[in-house]
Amino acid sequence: MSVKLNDNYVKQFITDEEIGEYRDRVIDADRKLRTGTGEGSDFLGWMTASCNYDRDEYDRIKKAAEKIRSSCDVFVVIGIGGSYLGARAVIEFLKSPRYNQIKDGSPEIYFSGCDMSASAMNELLSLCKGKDVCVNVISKSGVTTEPSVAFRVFRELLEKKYGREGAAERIFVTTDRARGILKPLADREGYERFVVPDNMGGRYSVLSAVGLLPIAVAGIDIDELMSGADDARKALSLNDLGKNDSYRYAVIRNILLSKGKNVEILVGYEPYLQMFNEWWKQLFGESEGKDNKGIYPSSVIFSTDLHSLGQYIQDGQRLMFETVINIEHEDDDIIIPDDPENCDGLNFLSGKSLCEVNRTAMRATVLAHVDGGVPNIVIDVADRSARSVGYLIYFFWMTCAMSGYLLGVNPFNQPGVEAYKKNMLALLGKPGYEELAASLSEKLK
């Protein structure tokens, strides 16, 4: 197993007892995820993305990953929140944070259209002057604001650089099957189509073809992480909450929060996990943040993080647990050398590891932090690859559902987001929108 649950730093907060009373809660809940009965229901198709997909796109997907690999220098991801986070927070956590400086026979990969800032616009122009080109763009409407302005300015560069047919062996479209302006589009200009799935949501999504083509351009082998997403679709689809850690961990979240703890803070000790920690807190915020309920999401990377908001953490309010990702077995590690005039006085660490180090600094801080009266939950992963990193996401899908259920919400809509698009669309002018936009204007006043 992959990754497993180590609850021993909550059980002065909770008893097995009160665990126990989720009981029947838990049976009914993953009934209805077993069977389709409960709400959101149109959108349980991550639970068997693992292997229940399209074998030919699947292979459409390796072989366009090579031509981009083989023809371009940089490959530009357009999409935002599932759209682009999935991808980005696998290929760090497998490869690195600086992947673009350290790559190997890959293309570098930036991610554009999350946000709509025009100097970070201008500096990946400036990063594409020069090299090659290759662009896909993910989006199921194809009308999503800030992805869809991102495509706009590269497609015109693409077209201005290869011409209208060049640019279309370059151009890569991720969206509806049926609906939506880029199938159009992507029919009638020749780019090559894959489908984001109907029965997912984005959050759920980096195992289709939204997550999986940017995933496999990096050079990450996509069979292992499905066949570790398999393995824990396998090993959590018990009802059992001694067998089920996904489960356990879903009603441990729910109990701390009934005795006020709302605010869940996701650790982990190697930057690499920063992306991860993004994905996550989209997961959970999204999917559970709603009709007024939820536990918020927040994350940090220690030992860093320890210098800002350890304190915080230490003494401050007692309104939040952690959740501690431990990687257990790290390939890359290195000896701290010996000063012989030992001018730090950190001589009693020479010879040690830093992964050691590092493991200890985990440690220390669990037990300092529980000492304090936070609750701390310890994931345990077996080791950075592709194949366990599978296996987490599914875990922490599972978790979510299990979690957004025994809340009572629908964890797998999110009504709330329109809600600011309505109005950036309105005050931008958009026609159709006038009423809302002269109501906001005064408010603006």
Given for the second form:
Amino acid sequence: MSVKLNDNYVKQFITDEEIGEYRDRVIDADRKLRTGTGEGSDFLGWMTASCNYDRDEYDRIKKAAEKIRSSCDVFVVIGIGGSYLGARAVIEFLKSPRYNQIKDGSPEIYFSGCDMSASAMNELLSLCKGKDVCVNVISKSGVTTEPSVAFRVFRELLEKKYGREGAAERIFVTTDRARGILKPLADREGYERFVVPDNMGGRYSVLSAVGLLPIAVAGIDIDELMSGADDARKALSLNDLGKNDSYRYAVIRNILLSKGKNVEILVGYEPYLQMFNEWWKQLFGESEGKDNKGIYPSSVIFSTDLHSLGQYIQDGQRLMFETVINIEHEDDDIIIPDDPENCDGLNFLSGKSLCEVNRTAMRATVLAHVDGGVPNIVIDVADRSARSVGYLIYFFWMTCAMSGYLLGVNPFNQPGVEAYKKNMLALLGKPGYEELAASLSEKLK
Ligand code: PA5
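Given the form predicted alone above, produce the structure of the same protein in the form predicted in complex with ligand PA5.
Next comes the full complex, this chain leading.
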């Protein structure tokens, strides 16, 4: 198993009896998930995304990735929320947050359309100057304003540079099978098109074309990623709290919430986990944060944040628990050199591996935080391989689904995201929003 739950550091906060009390509810939620009879059951495609997918499209994804890799210097991925976070998280996890500086023969990859920042857009446009560019616009609805604006800018850039037909060879569209504006546009212009499956919400879509195409362009083995997720699908199919780590983790989260632990902090000890943290926050934030319920998902990278948020976690309000991602084996290591003069007093570390020191920092911190009243859940991940990352993604999906059902929410919708969108479109003058625009303008006076 690539991923294992270690709940030793929550034992002083919750008992096995408390976990056992959830057994019937877990069985019920598991039945709802497996029979598709729970809330949001139209969006359960992620459960079999690793084995039940369109093989022809999967082959096209690999071919398109090769075409992109051989025909551009810069690959721009346009999308927001679930339409970009998964791909970026996996690329940074398996390659590096500095991928663009250290990539070997692959195009640079930039993400756009996840903000309305003119400076970010200008910066990216200048990075594209004099370079060959390909674009993948990803939007299930095809109407989300941020990526739509970015796509308009890049479509214009590509059409000016390569002509309309040349641009069509460089634009790849990932969108709904039938709905939205992107599909007819892609069909009219002849852009290669990939499908966001009907039964998959954005944050559960990284193992569809949404994530797989950019991940494959980065040179990552998507077969391995899918195999890892499929290992997890098989391993996490039992409704037994002793054997299903996702379900056990989901129960522990809900018990901790009932004891006033309203904040969960995902902890990584590697900078390459930063974007994975962001993906995870979206997954749990959008899935559970509704109906005035939910654990607030937060994240840190240690040691960096031990010297900022570490103080609060150790000593501030006791409202949080931590979930620590422990990468058990790292290929990259470095031995700390000896200094015969020991002028920095560090010779007690001479000859030690930096990975071992990092692991010790983790153990020390877990113990300190538990002593400070912060329950710690440790997720042991075998290594930094595509297979393990695929497993981890599925593990969190399954945890999130179970946890949401135990909490009593629909973990597959995101009604709250609409509120800002409506206001923004009204204030920007979109036809049909005149009444709302008038009332908002009054409030802004
Ligand atoms: O998880 C989700 O469903 C959302 O975060 C969406 O991915 C996000 O809002 C982008 O939507 P779309 O792909 O329709 O542009």
